[in-house]
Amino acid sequence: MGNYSWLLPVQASSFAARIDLGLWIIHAAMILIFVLWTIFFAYLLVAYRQRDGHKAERIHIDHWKSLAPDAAVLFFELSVVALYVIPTWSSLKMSLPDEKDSIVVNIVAEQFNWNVHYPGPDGKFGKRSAALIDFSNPLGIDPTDPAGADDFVTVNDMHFPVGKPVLARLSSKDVIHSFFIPAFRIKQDAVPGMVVPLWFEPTLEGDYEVTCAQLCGVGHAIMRADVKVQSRTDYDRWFASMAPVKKAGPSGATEEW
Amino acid sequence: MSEHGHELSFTEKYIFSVDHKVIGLQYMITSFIFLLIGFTMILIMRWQLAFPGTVIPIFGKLLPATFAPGGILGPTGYNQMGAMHGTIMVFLGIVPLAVGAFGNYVMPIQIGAPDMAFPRMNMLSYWVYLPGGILMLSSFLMPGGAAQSGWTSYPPLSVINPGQTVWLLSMVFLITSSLLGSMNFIVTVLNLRAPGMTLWRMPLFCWSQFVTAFILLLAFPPLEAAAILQLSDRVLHTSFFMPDGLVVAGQAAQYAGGGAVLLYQHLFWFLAHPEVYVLILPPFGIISEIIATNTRKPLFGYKEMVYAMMSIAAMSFLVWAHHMFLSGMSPALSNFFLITTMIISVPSVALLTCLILSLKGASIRFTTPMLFALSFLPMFGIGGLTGLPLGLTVTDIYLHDTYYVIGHFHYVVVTGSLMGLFGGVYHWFPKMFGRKMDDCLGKIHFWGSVIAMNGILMPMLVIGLQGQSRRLFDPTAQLHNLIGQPMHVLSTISAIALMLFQIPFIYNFFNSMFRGELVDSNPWKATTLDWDCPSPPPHGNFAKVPRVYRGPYEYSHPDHNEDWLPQSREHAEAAR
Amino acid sequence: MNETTPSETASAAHHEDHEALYLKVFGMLCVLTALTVGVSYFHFPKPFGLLIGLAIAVGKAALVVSFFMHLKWEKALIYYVLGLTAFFAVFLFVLPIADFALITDRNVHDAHPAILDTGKTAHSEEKGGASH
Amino acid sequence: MSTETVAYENVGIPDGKLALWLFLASEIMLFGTLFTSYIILRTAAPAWPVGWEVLNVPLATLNTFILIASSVTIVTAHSRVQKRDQKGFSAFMALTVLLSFGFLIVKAVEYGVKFSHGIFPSTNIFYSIYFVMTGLHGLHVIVGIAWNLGLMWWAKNGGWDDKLFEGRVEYAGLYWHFVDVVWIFLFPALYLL
């Protein structure tokens, strides 16, 4: 797979580069601190080793000077926090793209599948009910609701167009899962009893992988899905092919099973 | 308690003993056994990670078919071992070793006390810990097997999975044991110091135990409450952590609903983050003792270190939700925990800085315990530094729940805590048995362990950066993990090597107990009170209650003829 | 060993007769209990009723702790221990509750579109303004 | 042992009392956690039953009085120890134990009525928290009864003249008052608000 390397995976979403920037800055700082520190440490070990004619001496070191590393670390951390972390976090987690300009989907995790509920051509989600859940209707879409008649559900297979934000409402049917697309640098827990919004904007066409990042039971390792990021036309063609043709039927979402 | 003059039976002396030293040794042996069990589990798991779907050598044939059908580890077995590895290492291994063993054995002699304040309670706390541990292990034999929801035991998974009930019961035992121990430690430090031993003359190890005891006392009850609530969810079918409308395997779950899933995570991490400092503060105390002794000069910044420990302990209660940035918790609240997390790194840096500056001007003796203490510094440094990208909300989005996390906290706990504790064993072994451990075997143990540990953990940081999730039974089931597979192989080979390098230690420990070089009561020429009493100390520790005249680390005192001036020596003798 | 510590007997040195005081406190506690039950019959609006109930409970607890538990006559160290506990307890209270207060827009109960219970009001997806 | 003549460095508070307050500190965290859970579950719930409509307030009020009275009797029993009045101690301690049994009996009646109506901890989240919190409190009451009975037995069997006796009665009292304080908060939280 060309998307994955010995270091970070390919940057396939709009904010992947911003997260990577942070990772590189911090790792560069970490390595710098560690190397300088180790050199000093090694020097101390060699210079003050026990040997003939050398005696320990009580050196007076100014205590205020010893606080310099603490102050430097705190200053570095707080500047990273103020200049990079909080602004980025706010734009990623505390504001969401407009629903009108986005692909809106519901992503529902279950042991051990990722269900994606697309609203169909009308852009409206049908009502869902736990009582209606069965093998052919994994999300329990209400067949009597006209809004849901053209909805469709894919399992472990999601398609998104390139260059358009995706607004997903993440939830879970049973236990806690975690929605993780390494190439998009996006991760969010799917918690039963809650709906957590998340968004991402794919910027690179290709096939990527969704995995579950939170232990969810026996099949945790095989809980994966494919994400296909397609050109606008390919996506539209796929979308049209998925939407149920007939409005009436015992269950609106049976076609693709 | 039993008085002098009356012969103690074998049981009173070695099994139901109220002597803090015997209890400390009981803790030490028991926790080392648990560490070995937990490590064996991870070896089996690591084999599966490196060579998925192949027969496990040696252990494959021994494991029952429910675990490893045909000698190949199954996913249920993997999850059980994963959960038990975490639980055993943290609650039955490192904490009892750091607090139960060293705290019990060394702390009372260092402050000049004849025993703990409540010797019988001390005995009780061991005899609650041991059944708790045995109960934990016995859960493998229960129908449905052991806990398999990770050591964090997040509901709803832990409520619907089999095996968790025994885990929760056993946790209640372990928490009770910790609470008894922590009350005892605090009272002992406050009320049983030898005359002249003011708080500011206590060795750093005693300070670390004192501070740790407060963490245990106040952080454990929330987990106890969470365990009780989860237990009632499992046994009484209440729904504290079970939300409305759960559908498990296509069936509506039989719970009334209305529970809050995130509540458990808050309560769990309210304990589990301070717990990390319970794992690291006592080893910090141990290596402070070792470094002071082997540099032959006073520690740099004694008061600064005490204040740093106190602020770490206090701050550790305010950072817990940095484990929950992506749990669905309010993103605004994340910013609060982000700031507190950054602040808590300052006292940790201060501790490291003080210890490394203590080397300046020293005459460093590279004894075996000193090697362990010195390796602690850079290795804990890596552990601390790798915590930085995990503590920052934005980079945590990518790194959370990957192998990077595993690499990070094992650098802290294994190359940090565990190495410090090994150092403590080599340092206080002469006190415990009156004999020294073999130096050559000790050095083999040290170099082998430190290299093997890095061989295990460094690859984890790499595959973590590649985005590999943790707790995967078979990493090759996911495409993006394939490239990192050689790293798993390297890690597994290093783990086997680490196991082999423990053999010299185990042999050395038991062999030196009976055949080691005989030494006097103060072989390291140390100043603290623990080196003032005979080795091994008799019942009651000191023939005459010692009197303390100065601070703990008076090495190379200019007015004294030797390069160590014990705390109990009334006057310095001028150099001849 | 605690049995031989001289500090063990130190507290026996000074004690006055508090029995009359205990009876007075008992009377006050009874009155406050009657008050809290009585007030609850008026069904005050929620925040107000909550405040009254809590204030009375805190008052009763303060009486028990200061007089029956002799905290009034205790040394400062006990206050420090309790202060430390209170400090952590406050965070244990405030932060998780703040979390749940801040995420009401993703309501824990009825915003679960995947699996709404049939008995509950259906959640309309159109209005589901996930944006803050 | 030679330790008796030596004054160890100490903080001037007896070991037992210090340990007991530390224990109570951890108990505060335990019950504090339960109250946090209660508040969170309650605020997150779409509907919460009104305590006085589904629970028996008069019985609970009676229980509150019983527990307060038992606090007074145990503190008086301690005062009688200080006055070296063994009869008074025995009487007040017996009264305390009787009152605590009374509390448990009332509690059992409350539980029994609920069970007979088919109401169990699993019925809904309100009853979950009600049964677990009162149940845990009841467990503390049972521990207190055992403790107090133990002291009464010890007083008759050599304990009265032990120099540790007064302290141990005081510590039993401290624990018992704490159980009372927990109820003082539980009562309005579950029944009245």
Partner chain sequence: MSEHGHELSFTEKYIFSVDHKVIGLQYMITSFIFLLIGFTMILIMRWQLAFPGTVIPIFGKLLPATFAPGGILGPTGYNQMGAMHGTIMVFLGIVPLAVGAFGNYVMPIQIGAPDMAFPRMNMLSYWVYLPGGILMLSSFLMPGGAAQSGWTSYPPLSVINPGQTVWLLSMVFLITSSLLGSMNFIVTVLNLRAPGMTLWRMPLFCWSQFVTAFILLLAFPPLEAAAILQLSDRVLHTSFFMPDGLVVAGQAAQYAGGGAVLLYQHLFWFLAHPEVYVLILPPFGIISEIIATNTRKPLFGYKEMVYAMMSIAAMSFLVWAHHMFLSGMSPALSNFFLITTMIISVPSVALLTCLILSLKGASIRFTTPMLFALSFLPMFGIGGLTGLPLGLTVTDIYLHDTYYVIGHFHYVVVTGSLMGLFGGVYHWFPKMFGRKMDDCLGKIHFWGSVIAMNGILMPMLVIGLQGQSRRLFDPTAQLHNLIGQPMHVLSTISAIALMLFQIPFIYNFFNSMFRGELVDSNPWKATTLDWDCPSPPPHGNFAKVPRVYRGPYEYSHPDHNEDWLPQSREHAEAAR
The other form holds:
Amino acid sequence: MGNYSWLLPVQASSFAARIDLGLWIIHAAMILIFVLWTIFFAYLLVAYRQRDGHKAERIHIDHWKSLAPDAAVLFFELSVVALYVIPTWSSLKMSLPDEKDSIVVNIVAEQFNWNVHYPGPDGKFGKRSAALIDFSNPLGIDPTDPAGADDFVTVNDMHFPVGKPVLARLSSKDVIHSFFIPAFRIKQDAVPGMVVPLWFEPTLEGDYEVTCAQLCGVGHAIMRADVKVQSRTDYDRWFASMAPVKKAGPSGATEEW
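Got the form predicted together with its partner chain; could you also share the form predicted on its own?
Below you will find a single chain and nothing else.
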């Protein structure tokens, strides 16, 4: 809970500050607009009220002048979109880091867990088959595939090194889920039948929380995972300690997903 306060959670990713800037811009603008309109309405109520010796007046304002406040708000909103929203969206959603410079993982959501598939020391993901899925092999990694012999899967437990981009391929086994790490300011739907790329770069060592931000069933409230951001030395030590998938499956199971 040390990552949360009365305001926004701690900024623990490279683009958290940019996301927060947008939130503050929107909130500041809405407060300013609310205050200005309140002052204007209060002035009209007082200046043109009915009182002794003075009847309530109906003022007539030139049509184009009456549009001035709306035009100002529209200009502000278009400026925010052009100068902040489009560049930020492009850098966060359209410009992915290079795989060779990143930690690459597959994140697969299911009711009600987060499965993380790491490629192992060889950096290659093995084939996966729905026919091989069981409790010890939740993603159905084919142990006969040489590329997957050293792969391993964690459930609700993610580890990443600080200061290195993480490139994740997000998918779902069953229904729509939403991958949300508040401290990283990352939120992305996991949609059945789709593989959605996302990325983030942790900048602060510590323990963080993954939650599901999309109602996904009776266990939605408990669908959470731990994210541990570690030094590169601690991450490498943890990575080396993880055992690969060893569960053998039936021969001939070649369906990949």
